[in-house]
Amino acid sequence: MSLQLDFPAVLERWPSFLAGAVLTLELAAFATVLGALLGTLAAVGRGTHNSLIAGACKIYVETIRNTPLLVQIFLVYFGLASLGLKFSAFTVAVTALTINVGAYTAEIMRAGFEAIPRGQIEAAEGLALSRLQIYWHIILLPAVEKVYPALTSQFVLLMLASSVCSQISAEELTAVANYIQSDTYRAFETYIIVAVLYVILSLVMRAGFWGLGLVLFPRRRRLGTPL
């Protein structure tokens, strides 16, 4: 039995393929924005001295790292129903991403957070900065900037992961791909495609990250240090 592949006959679906890329894409770009604020100020609330503060923050956090994003999609797109709240599919996929992602940026930027050396912020008290100025020269983007590459990775991951949309009907790659192997009846062509489809949107995003820390921590650029 010889194995016989017809790239054209699913190719000639290149307008939905791309749709579905930059649907994509869309997805992740409002998932990585929110779930960035999201996860800063989670990171923020559990190193508060406010235990409840800090005890909902821990709670989010763990709950949405020990449960599938799967789960919690339909948690989200139910729920939301159950309640008599009709939204687009597109706006439950990014809500459900952004719940995610924003677990494990809190994690991340906690990390970052704590590798800011006290001695820095007392240096800057002495100053008479703003607790303000403190927080975002002092604090925030140094602490983004140690912990940029790992953020980046768990954004492209999340990009990744929004395949998982299409269990509830988001047109993003994955959904177009399902479609257009039932019509065709051709699924590995189509998701040989599909697959080299994500290598390029992770590199594409890759370089969008990379030029966004050129632009954000010059620093870096001028040592030589690797974002």
Given for the second form:
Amino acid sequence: MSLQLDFPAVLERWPSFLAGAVLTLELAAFATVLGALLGTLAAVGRGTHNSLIAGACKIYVETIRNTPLLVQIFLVYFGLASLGLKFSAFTVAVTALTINVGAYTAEIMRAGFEAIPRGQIEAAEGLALSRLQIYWHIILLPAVEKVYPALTSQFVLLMLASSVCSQISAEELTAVANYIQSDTYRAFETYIIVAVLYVILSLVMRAGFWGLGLVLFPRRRRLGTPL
Amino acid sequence: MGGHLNINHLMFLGQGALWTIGLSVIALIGGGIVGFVIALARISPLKSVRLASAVYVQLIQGTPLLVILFLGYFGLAAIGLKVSPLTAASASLTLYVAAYLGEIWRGCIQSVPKPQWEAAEGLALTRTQRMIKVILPQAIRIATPPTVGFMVQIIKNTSLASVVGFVELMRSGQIVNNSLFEPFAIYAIIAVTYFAMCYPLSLFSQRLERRMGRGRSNLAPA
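Other form of same protein, the form predicted in complex with its partner chain, not the form predicted on its own:
Whole complex next, starting from this chain.
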């Protein structure tokens, strides 16, 4: 059997590929921002002295980190439906991805918080900074700076993982590919193109985060620490 | 349609769970073998080998596993090989796991302290002897906790093999759901089963890490 590849037949569907790639980036962007907030809250919650809150945050993080994203997406999808709530596939996808990446972000942020030397917090207390000021300037910002590379890798992985949302018919890049290959019978070419698009998207995201890091953390840039 | 969850359904789910474990083991062994080669290639003295393996890792790590699975399933069919879902899933997961384990293990090999490499060289060991007798035994110790941690990822990722029709835990859940239509209850059972497989490994990995941390901090000042 010989392999005959016909890329032009598939490439002429480029507007669909583009729309899918844009939706993938939108999913990733929403889930990244919301997941970063949720994860930071969960990390703060795990560090509180209230054992009820700390326990709840731990259960959240461990449950999510030890079950597959595909199962989580289906649970959110059918869970919301069984509550009688009807949402678009996009909303369900963003919700599930946010819950998912929130747990991973929480673990990374916790590592960041633990890396803040105790003495710095004591020094801030000595300077009579308020609790809120301490949390923001002494704990949160330096912690984010420390774990920034790990966070960004996690968010790129999230973008790749959003391909799983094709299973609940959110029209992102992989769903577009599934549709095009069933229409053109050119599965191999379609998925090669989509794979290349994902590699490009992940490189673009990495470059974007790197640039953002240079702007956000000028101190780090001066120290010459790689982002 | 209709009916209730009965013992036969649970048996079917149990069978799916066994296949999840089976596929994970295949992916770990296959990915481990290829990943080991990748790890060595990444630190090879030959620039072309280093470059080729780095490109491989970047490509795989920049592509979702779902797309790799589709490529394996349809790609092998396109070159005229008739592949079963199990073969396609095993091949795709092997390639995927190899890229990640290769990077993890490269880091572990490189984190063996520099003087160890130099001492081995000073004892006139060849490159192969140096690797096998000095570096790898220490690297394996460093590599154990992250590898166990990554096994959790492998188990979770096998759930994606359901989309190419391989009947593992997730797919068997979907099949049961097609006859009962109680999605929330069934996927909750599936989630609990995955958790039961993954959580012990997570805990084990954490414990290994802590133990390693103590051992290493004792060795640190040199």
